[in-house]
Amino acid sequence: MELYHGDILYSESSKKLKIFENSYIAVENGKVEGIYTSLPEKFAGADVIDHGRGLIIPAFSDLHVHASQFIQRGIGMDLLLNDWLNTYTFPQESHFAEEEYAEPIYEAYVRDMIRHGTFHASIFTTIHRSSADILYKKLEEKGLWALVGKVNMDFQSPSYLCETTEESLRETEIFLDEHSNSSTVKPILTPRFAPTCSRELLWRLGKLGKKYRTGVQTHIVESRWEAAESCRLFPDCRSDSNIYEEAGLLGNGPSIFAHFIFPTEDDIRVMNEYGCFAVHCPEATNNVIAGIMGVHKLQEQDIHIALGSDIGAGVKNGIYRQCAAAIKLSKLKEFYEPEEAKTIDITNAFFLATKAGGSVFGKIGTFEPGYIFNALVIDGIEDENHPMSPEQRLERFCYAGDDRNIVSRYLNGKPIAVD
């Protein structure tokens, strides 16, 4: 049994934070046993790790990130999405055909996600299986939770980053088969998005999903062009998300759709029917002007939402900064669309970053009994002689903090160091 003392804060729901000041959290076999305002007799004499006024919070989850783009974060931000992809992203990703190029980038990415308190992530790599294996193994070695996908692209893609259909399917099945017995890191099917995938590829990926009970991650209704182009290429499908439904890609595991900015009624139906996750990437969509997700409205329609960094259109691994960005963009959306959008608050944003995103990986993302103790301790955020409430410290950390304010990290109940 491990005991940790501090100010404890976690999400109960999108509308409620649970806060225990000057309290103790008991952890047994890596899982939360309970939270106590004073130590009960059964813990008499037990050692306590005292974090003083440190704020103990759950570690963050990033449900949409391109680890291969870590090297290009903050570059080309004056371009719109399509120009940015063709000028920077696609040429850069082509280099991952060489393992020697991929290894140091993936190493740096994993170190940086730990530094910023992201212990769970759904990650795109590139079309190159051998390089994807490198990232997979690094995540496993650290004991992190992740879904990792080898990207599929066999259509309308640059010649240097386009597979044949058979090659894409063969390499994907090898990737699934080799990692079918992994523990906290799992493979996930990753068609880049419908306009870069042929019908044959998507439908046969659906068969692989059923065979290996593997979920899917992709980009969906990210822009008006993408939504229209998807329906043009698949005219027998009713919506962008219906393409994946008809292909048999849904219901086999987690279904994670990045952006979800311009959904139709049929997209909402699909999301609800299959319990899919829409991933809000506020910093990235602002950088490349893809649009602004209507978080409040989607929540009213019972859509599961989580946050993503979307590196490299996003420039920081810290999901706590996405909390702040989500609030800022919701205010902007309400200003321009007052009849359609409402501002979200820090309680809601923190829920998306922890409990909502963590649910994809199991009992992760909160401190309710039985949940895995993946946690961060935040400190050094207050001004001298001006103490703040736990909620105020959380908000300031999300807006003005950085990795230096994360003074301790716990993974599966044990301390984890930053390399």
Contents of the next structure:
2 protein chains.
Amino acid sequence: MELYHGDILYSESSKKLKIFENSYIAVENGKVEGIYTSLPEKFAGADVIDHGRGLIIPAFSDLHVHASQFIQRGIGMDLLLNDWLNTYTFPQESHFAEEEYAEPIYEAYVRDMIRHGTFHASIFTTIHRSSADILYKKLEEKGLWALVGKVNMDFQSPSYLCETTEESLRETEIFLDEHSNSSTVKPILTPRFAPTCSRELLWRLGKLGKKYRTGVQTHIVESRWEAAESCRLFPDCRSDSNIYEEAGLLGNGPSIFAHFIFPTEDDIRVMNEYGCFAVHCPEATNNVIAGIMGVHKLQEQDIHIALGSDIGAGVKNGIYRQCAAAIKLSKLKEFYEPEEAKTIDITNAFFLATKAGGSVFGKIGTFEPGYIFNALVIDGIEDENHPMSPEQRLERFCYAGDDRNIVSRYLNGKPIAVD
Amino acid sequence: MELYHGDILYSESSKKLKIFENSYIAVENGKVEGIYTSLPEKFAGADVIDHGRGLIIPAFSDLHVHASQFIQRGIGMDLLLNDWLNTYTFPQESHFAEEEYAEPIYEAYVRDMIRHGTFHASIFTTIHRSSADILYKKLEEKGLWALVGKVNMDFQSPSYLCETTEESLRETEIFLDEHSNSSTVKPILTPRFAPTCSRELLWRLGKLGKKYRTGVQTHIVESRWEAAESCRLFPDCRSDSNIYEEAGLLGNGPSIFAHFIFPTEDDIRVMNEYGCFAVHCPEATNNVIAGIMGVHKLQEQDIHIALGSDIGAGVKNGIYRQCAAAIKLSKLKEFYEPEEAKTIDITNAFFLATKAGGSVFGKIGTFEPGYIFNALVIDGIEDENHPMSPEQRLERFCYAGDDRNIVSRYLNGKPIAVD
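Counterpart to the form predicted on its own, namely the form predicted together with another copy of the chain:
Okay, now the whole complex, with that chain kicking things off.
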């Protein structure tokens, strides 16, 4: 049993933060046992790790990130999606054919995610299985929670970053097979998006999904261009999401759809029917995609939403940054589309970043009893002689904080170092 | 004569960066003497301070910031302007009546601006002259360039933050008088905005402006509420800007108008006629004001534009952050108002942050010969084995960098320490 003292804060729902100031959290076998406002008799004499006025919060979940694009962050941000892909991203990803190129980038990415308090992530690599394996092992070694996808692209892709359909399926099956026994890191099917996947590929990936009980991640209605192109390529499908439904890719595990900015009614139907996640990546969406997810409206339609960094369209790890970015974009959406949209608040944004995103990985993302104690201690937020409430400290951290404010990290109940 | 070696980058115009890789900048009596791609004979034997691959750029100018709100940064960001003013800002500013309250906040603000590379700023304090004096002295002691305003509010303001007209004028004149001999720090008239100033006050401030040859800073058409309210209060004036024109406040020194989001044709006329600056504060505007300045269109109308942090509606010092935020907002504006707006690029944003903003303070903001060498060295941007061009490093710094990437600072040609 470990005991931690501080100001404890987590999400109960999108509308409610639970806050226990000057309290104790008891952790047993890596899981939360309970929270106590004073130390109960049963813990008398136990060692307490005292974080003072440190804010103890759940670690963050990043539901959409391209680890392979970590090296590109903050470059070419003045382009729109299609140009950005062809100018920077596709050429850069092609180098992941070489393990020696991939290894230091994946190493740097994993260190950086830990540094920024992201302990759970749904990750795109590239089409290259052997380098995807490298990332997979690094995540396992660190004991993080992740879904890792070898990307599929067999169509309308540059020759230097394109597989044959058979190759793509064979490599994917080896990847699923090799990693069928893993614990907190699992494989996930990752067709890049409909514009770069043949029908044959998607439908046969659906069969693999059923065989291996494996979920899927991709990009759905992320831009007007992508939405139109997907519908052009699959004219018999009722929506971008329906392509994956028809292919048999949904319902085999988590379905994680990045961006989801321009949904049709049928997209909403599919999301509801399969309990899919729509991943809001506000910084990335702003940088290269253009358009704003309607978070509030989707929540009213009972869509599960989480947050993503979407590195390299997003520029940095740190889902706390995305909390602030999500609030900012929701304000602009309400400004421009007052009938459609409503501003979200910090309580809602933090819920998306922790409890909502964490639910994909199991009992992750809050401090209710039985949840894994993956936690961060946030400090150095207040100015001298100007104490702030826990909620204010959370808000300032999300808006103006950085990794220096994460003063301790706990993974599975144990301290984890940044190196 | 001092010589610095590195990758030198500055703005020539909104359309052109000047880049000298692996070059030398010669500085004499605090001013740029010239830039050399190799060391000329005349400097043979001179000591060179070598910044290696460090990017040597001009220090930033922040043309709109409330130093008194530094303590509020990142709090209450889910409110809109009017609520945010009444809930947080006005009560907090009232404490600046006490010098003991003001002193540590202004001290922290000045340290933080240096840390983030802002060496020139146009600053709001509060209505309290004696605490404004404290900030003034701190800026002078550090040798920074600044315009500092004692705020005027005699109307429609909460009783705890309101002056009589006579008191406001008397205190302002003392402030102007006391600081008439200063060098790089100068006073500026600072009526908060039309909704909190009586006609009597504004017109008599205009007389003070003429007497002391002092410019003016205020908020103009910053939100639909503010624009409408100003027009309601001054029905005989043709625009928000025309109020200040009629009051005699323009043309006595720099005229610096924050936000400028909803200009009428008459506002544009005034701006052109008096060479006023419109200050774009993209983060702040997004946070509490709602609406996006049309940078590209205003530039086509020959309006001078610069950038501002607008702390505390903005959350942090660092005008490099505002470069990225300005680009992001311009993309959203183009997305929502394609007929009206155009995306700006990093070359343009960096120009606003340095050469455009700096011009208010004299020969500041570029490295052309004769300009003051107020400079930053940016490093730690590149990943190992992945060299980036100077322009890419600038972009990544603006999007994903922080104060740790500012590895050296030069003020008036001398190193300045962060403490």
